[in-house]
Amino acid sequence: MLRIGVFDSGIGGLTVLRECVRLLPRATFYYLGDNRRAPYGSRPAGEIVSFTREALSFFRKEGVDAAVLACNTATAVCAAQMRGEFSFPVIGTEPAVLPAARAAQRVLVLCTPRTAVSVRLCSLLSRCPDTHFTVFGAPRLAAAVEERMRGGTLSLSDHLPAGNYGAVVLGCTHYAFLKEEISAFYSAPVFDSAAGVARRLFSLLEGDADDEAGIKNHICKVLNKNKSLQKMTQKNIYFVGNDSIFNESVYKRMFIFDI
C-alpha cells in the first residue's frame, strides 16, 4: 500500500488531500497542518525552510513513498531545496497560472506576501507573455480562512483587492475554501491547483514513471505503529500534529461525502 505525506501550514491542505484520495483512493495518507505557527507567508524564508524540513521529516520517519507540500508559500520558499535533502518524490503546490491564461487576458492572481515577491511565480509569470497579470499578496487572508472555520467571520471586501478581470488564480490552498465567493465577488472563473497536484502525485507514483523513479522498490508494507497517530478515517487517512482533531473536522465538516 502506498503510503503519502501532505504538509500544509494549517487547513488549506485539506483540500489537495480530498483531490489525491480521489486518485488514489487505496494509498494511506497522513495530514500534518501547522496551524498553530499559520499562516507560513510572511514569515520569514529561513523559518519557512525549516518548518518544512520538520514537516518531512516526521514523513520520512513514517516510511512514505512520496510526500506533497500543499502550501503555495513552501513550495515557492524551498521545493527545490527539500526535494535534495529527501529521498522521496516532493510535489509541490505552484498557481494554476497557466489554464488561467488560456481563459483570459486580465488575470489576477491571489496569494501570499511571500509568494508574491517569489522567484517560482515570477518564473511561471514569464511562460504567458501575452498575459497581463496582477498579482497580490494578501497579507491576512490566509489567517481568516482559518479564524472562519474556528468560527469566526470574514469580510472578502477586507482582503481583496478591487479590478476587472477575466480569471482570478489562487494562490494559496487555503483561499481554495473561498473559491465560490470569490467567484462571484469579481464575476470571473477561478482556478486553484489541487486537480493538479493530485494528477501529479498520480503519475509518480502510479504512471509509465514508476520504475524510473523507484517508487515501487521503496513502498512499504507494514504500518509504522506510532501512538502520535489520530484515528483512521474511512479513506485510510491519518491526522496528524498538533491540530489534527480540528483539521480532520473540517475535512469532515466540509467534504463529507467524500469520506
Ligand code: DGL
The other form holds:
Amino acid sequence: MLRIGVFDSGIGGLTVLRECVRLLPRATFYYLGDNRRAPYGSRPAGEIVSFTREALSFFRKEGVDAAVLACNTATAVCAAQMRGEFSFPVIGTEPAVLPAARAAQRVLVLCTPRTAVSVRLCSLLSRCPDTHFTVFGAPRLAAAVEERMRGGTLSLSDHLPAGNYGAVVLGCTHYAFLKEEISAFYSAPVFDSAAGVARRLFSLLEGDADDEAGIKNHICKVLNKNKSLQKMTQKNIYFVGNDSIFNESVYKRMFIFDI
Ligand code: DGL
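Could you give the coordinates for the form predicted in complex with this ligand, as opposed to the form predicted alone above?
Entire complex below, previous chain first.
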C-alpha cells in the first residue's frame, strides 16, 4: 500500500490533502502541520529549510513512498534542495499562475511575503509574458486563517489589496479556505493549486497511461510501529505532530462530508 506524507506549516495543506485523498483513496496519508511555528511566510529562508527538513526526516522514518510539500512557501524556498536530500519523490505546490493567465489578462497573485520575493515565483510568472501580474505578499493572512479556525474573526479588507482583476491566484494553501469569499471580494474567478498537486502526485505514483511510469508496483515498505501514529481517521489519514488533534478536527469539520 502506498504511503504518502503531506506537510504544511499548519492547516493550509489540509486543502491539498483532501484532493490527494480523492484521487488516491486507498493510499495511507500522514498529515504533518507545523502550526506552532506557523506562519512560515515571514520567517527567514534558513528556518523554513530546517523545518521542512525536519518534517521530511519524520516521513522518511515512517517509510513514505512520496512526500507532498503542501506549502507554496516551503516549495519556493527549498523543494529543489529537499529533492537532493531525500530519496523519495518530493512534490511541491506552486501558484496556479498558468491557468489563471489563460483566463484573464490582469491577474492578482496572493501569497506569503516569502513566496512573493522568491526566484521560483518570478520564473513562473516569466512564462506568461502577455499577462499583467500583481503580486501581493499578505503579511498576516495565513495566520488569520489559522486563528479563524480556532474561533477568531477575519475581515478580508484588512488583509487584501483593493483593485480590479480578471482572476486571482491563491499562492498559499491557507487561502484556499477563503476561496469563495476571495472570489466574491474581487468578483473574479479564483485559482488554487490543490487539484493540480493531487494530479501530479497521482501520475507520479500510478503512472499516466503507462503503469511502468508509476512507482506503485515497485515499492513496498514496512510501516514503522510507532505509538504516535495510532490515531487514524476515515480514509486512512494519520494526523501527526504537535497539533494533530486540531488539524484532524479542522479536516473533519471542513471536508469529511464531501470526500
Ligand atoms: N500554507 C503555506 C503556503 O502555502 C504557508 C503559510 C504560512 O505559514 O505562512 O505558503
